[in-house]
Amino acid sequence: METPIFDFLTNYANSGTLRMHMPGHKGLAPIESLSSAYELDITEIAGADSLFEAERIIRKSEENASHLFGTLETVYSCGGSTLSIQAMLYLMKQERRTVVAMRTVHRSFLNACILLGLRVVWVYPDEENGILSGEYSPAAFEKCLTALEGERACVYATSPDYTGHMTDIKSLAHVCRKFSAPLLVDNAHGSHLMFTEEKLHPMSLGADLCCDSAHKTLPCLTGCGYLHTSSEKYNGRLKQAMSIFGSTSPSYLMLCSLDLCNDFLENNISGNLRMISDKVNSIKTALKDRYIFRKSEPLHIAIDTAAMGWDGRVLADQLTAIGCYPEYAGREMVLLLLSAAEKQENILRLQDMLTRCEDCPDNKPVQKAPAFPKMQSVMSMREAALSPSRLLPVEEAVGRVCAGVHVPCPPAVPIVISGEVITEQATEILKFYGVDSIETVDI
C-alpha cells in the first residue's frame, strides 16, 4: 500500500532543508530518543497538503483508507472520535433533527449536544440486565421514533461500548430506514471490526455515519481517528463539518501514523485478528472454571469479577504486581484490552498471568450498582450547562438540577445529565462509581 504522507515527511526530513517555518523545534529533539519523531513533525508547507482542504498527499492517504474500509468517504481525525462526533452532530443540527440516543454515550457526545443546542430523546438500557449490560432493543428505538410523530430525527448508538459489548446495529439500521432517520454510530472501540471474518463494523451493517478511534485497537498514535460515511448525502461534507471544531494545526505525526496504518490494514490485520480470536477463545476455554467472562468482541476481555464474588481491584493488583496493567479495574469488573497488532507471545503471557493469580482472599458477595433510574429533565442541556453553577457533595445535591457533565467509566453511561433533576437513587449510583461531588445549577 502506498504511504504518501510518510514518504513526503521522510523525504523532507532527509533533504537537509533549512526550516524557516513552524513548528519552533525545527526538527530538533531535546533528547536523542525522540529525534526521528521531531524530524517528521512539520506544518502545512508546500506539498504537505492541509487536513481540512486535502487535495494531495492527505487526500490520497484518506482515499486509501476509504478503499480499505469500503466506504464512500473516510477522513482522518487528529482529535480522536471526539472531533468526529462533533462533526456528525453538526450535520444533524444543519438538518434540524432531534437525536434519539442510547443512554450509553461518551462525554464528547454530551458536550457536542450542549454546544450545538441539540434536543436529545433518551433510550435506556434493558432494565432486567442492569446498568452495565449495554443491552438495547431496536424495538425501543422504533417506539421512540414513532412517538415523535413525523418529527425529523436521527438515531445515535455506541457499539461496541467500553467493555466490548456490541449492539445489533444491523437491526437498528433497518428501523432507521423505516423512519428515514440517519443512523450515527460511535464505534470508537471497534475500528478493527471491518477486518474480522464476519464484518462487524457499523459501516458494513447499515450506518450512515460512523466514527472510529484508531488509537484504541489499531497501531496508531493516541488521538488518531476516522470519520466514515456510506451516504451520498454526506459524501464530501465531512471535512467542512470537522473544520468547525478541529484545530487548524493538526499533527503530522498523527497523520503519518494513520497513513502507515493503511499498510497494516491491507497486509496484516486479517491474519492477526484470526490468530487473536483463536487465542482469546483458548484463554476463555482454558480458564472457564476460574473466571466468568462477559460477552464481548475479541479484543476486549471483560472479566465479571462481581459474578465470581471477587473484587476486581484485588485481581487487578495481582496482575499489576506480576507485570500486566489492565485497561480498567473496579469492584465489578476487570477489562483487558488487546490490539489488532498484538503479538502471539503477549497473549500467551496474559494467559499465564491469569493462571498465576490467586483466588480473591475475601471471596465475599460483591455489591453491585443500584438499578438505573429514568431521569427527569427540567431544562435543556445547553441552558443548564451554561448556567451559573455550584459544586456540591452528591449527598447535598438531591433535588437540584445537574449542570456539569460527568460520565464515570465504567459504566460509561451518564447517570445524570445537565438539565436533569438529581435524585437520591442517582446519587447512590454516582457514589458507587466513585463520584463524590457534582456541579449543580445555582439558581
Ligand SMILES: Cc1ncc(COP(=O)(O)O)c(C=O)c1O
Second form
Amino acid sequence: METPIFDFLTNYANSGTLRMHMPGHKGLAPIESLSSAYELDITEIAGADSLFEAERIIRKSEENASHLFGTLETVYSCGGSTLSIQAMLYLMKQERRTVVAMRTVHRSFLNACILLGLRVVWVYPDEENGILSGEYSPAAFEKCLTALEGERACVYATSPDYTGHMTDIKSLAHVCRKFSAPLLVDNAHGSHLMFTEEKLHPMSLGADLCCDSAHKTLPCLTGCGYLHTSSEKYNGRLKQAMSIFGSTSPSYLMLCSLDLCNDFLENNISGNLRMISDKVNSIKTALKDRYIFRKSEPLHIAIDTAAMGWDGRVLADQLTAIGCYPEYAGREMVLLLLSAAEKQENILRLQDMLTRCEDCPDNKPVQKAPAFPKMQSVMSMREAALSPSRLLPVEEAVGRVCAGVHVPCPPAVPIVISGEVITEQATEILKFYGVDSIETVDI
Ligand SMILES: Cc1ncc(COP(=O)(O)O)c(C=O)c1O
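Next block, the form predicted together with the named molecule, ref. the form predicted on its own:
Let us now look at the entire complex, which starts with that chain.
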C-alpha cells in the first residue's frame, strides 16, 4: 500500500531544508525520545496538501482509505469522532431534519445538537444496563418515525456502544429507507469492523453516514478518525461540513498515522482479527466458571461483575496491582479493550492475569446500576445550554432545569440533558456514577 503522506514527511525531514515556517518547534524536539515525531510535524507547505481542500497527498491517502473501507468517500478527521459527528449533523441541519436518536449517546452528540440548534426526539432502550449500554429494537425507531408524520427526519444510532454491544444496524437501515430518513451511525468503537470475517461495519450494513474513532481500536494516534459515506447525496460534501468545526491547523502527525494505518488495513488486520477472535473466545471458554462476560464484539471484553456479585472496582484494583490497566472499571462492570493490532502474547498475558485474580474478597451484594430515567424536557437543549447557569450540588438541583451536561467519563453518556427537569430519581443515578454537582438554568 502506498503511504503518500508518510513519504512526503520523511523526505522533507531528511532534506535538511531551513524551516522558515510554522510550527514553532522547527522540527526540533525538547527531548530526544520525541525527535522523530517533531521532525515529521509540519504545516501546509507546497506539496503537503491541505486537509479541508485536499487535492494531492492527503486526497490520495483518503482515497486509499475509502477503497479499503469500500465506501464512496472516506475523509480523515484530526478531531476524533467528535468532529465527524458535528459534520454529519451539520448536513442534517442543512436539510432541516429532526434527529431521532438513541438516548444512550455520547456527549459529543449533544454538544453538536446544541451548536446547531437541532431538534432531537429520544428513543429509550427496550432493555438497558445502566448508562453504559442498551438494547434498542428497530421497531422503536419505526414507531417514532411514524409519529413524526412526514416530518423530515434522520436516525442517529451508536453501535457498537462503549461496552462493545452491537445494535441491529441492518434492520435499522431498512426502517430508515421506508421513511427516507438518512441513517447516521456513531461507530467510534468499531473502525475495525469492516475487516472482520462477517463485515459488521455500519457502512456495510446500510448506514448513510458513519464516523469511526480510528484511535480507539486501530493503531493510530489519539484523535485520529474517519468520516464515511456511501450515499451519492453526501459524496463530496464531507470536507466542507467538517471545515466548519475543525481547526485550520490539523496535525500532520495524525494524518501520517492514518496514512500508515492503510498499510495495516490492507496487509495485516484481517488475519490479526481472526487470531484475536479465536484467543478471546478461548479466554471466555476457559474462564466461564469464573467470570460472566457480556455479549460484545471481540475487541471489547466486558466482565459483568454485578451479575457475579463482585464490585468491578475490586477486580480492577487486582488487575492494576499485577500490571494490567482496564479501559473502564465501575461497580457493575470491568471493560478490557483490545486493539486490532493486539499481539498474541498480550492476549495470553491477559488470560494469565485474569486467572490469577482472586475471588472478590468482600463478597457483598453489589448495587446494580439504576434504571435509566425517562426525563421531561421543558426547554430546548440549545436554549437551556446557552442560558445563564448555576452549579449546584445534585441534591439541591431537584426540580430545576438542567443547563450544562455533567457526565461520568467514561462513558460520557449523559443522564440528564440540557432542558430537562432534574428529578429525585435522576439525582440518585448521577450520584451512583459519581456526579456530585450539576449546572442548572438560572432564571
Ligand atoms: C460512543 C462514542 N462516540 C463518540 C466519541 C467521541 O470520540 P472521539 O473521542 O474520537 O472524539 C466517544 C469517545 O469516547 C464515544 O465513546
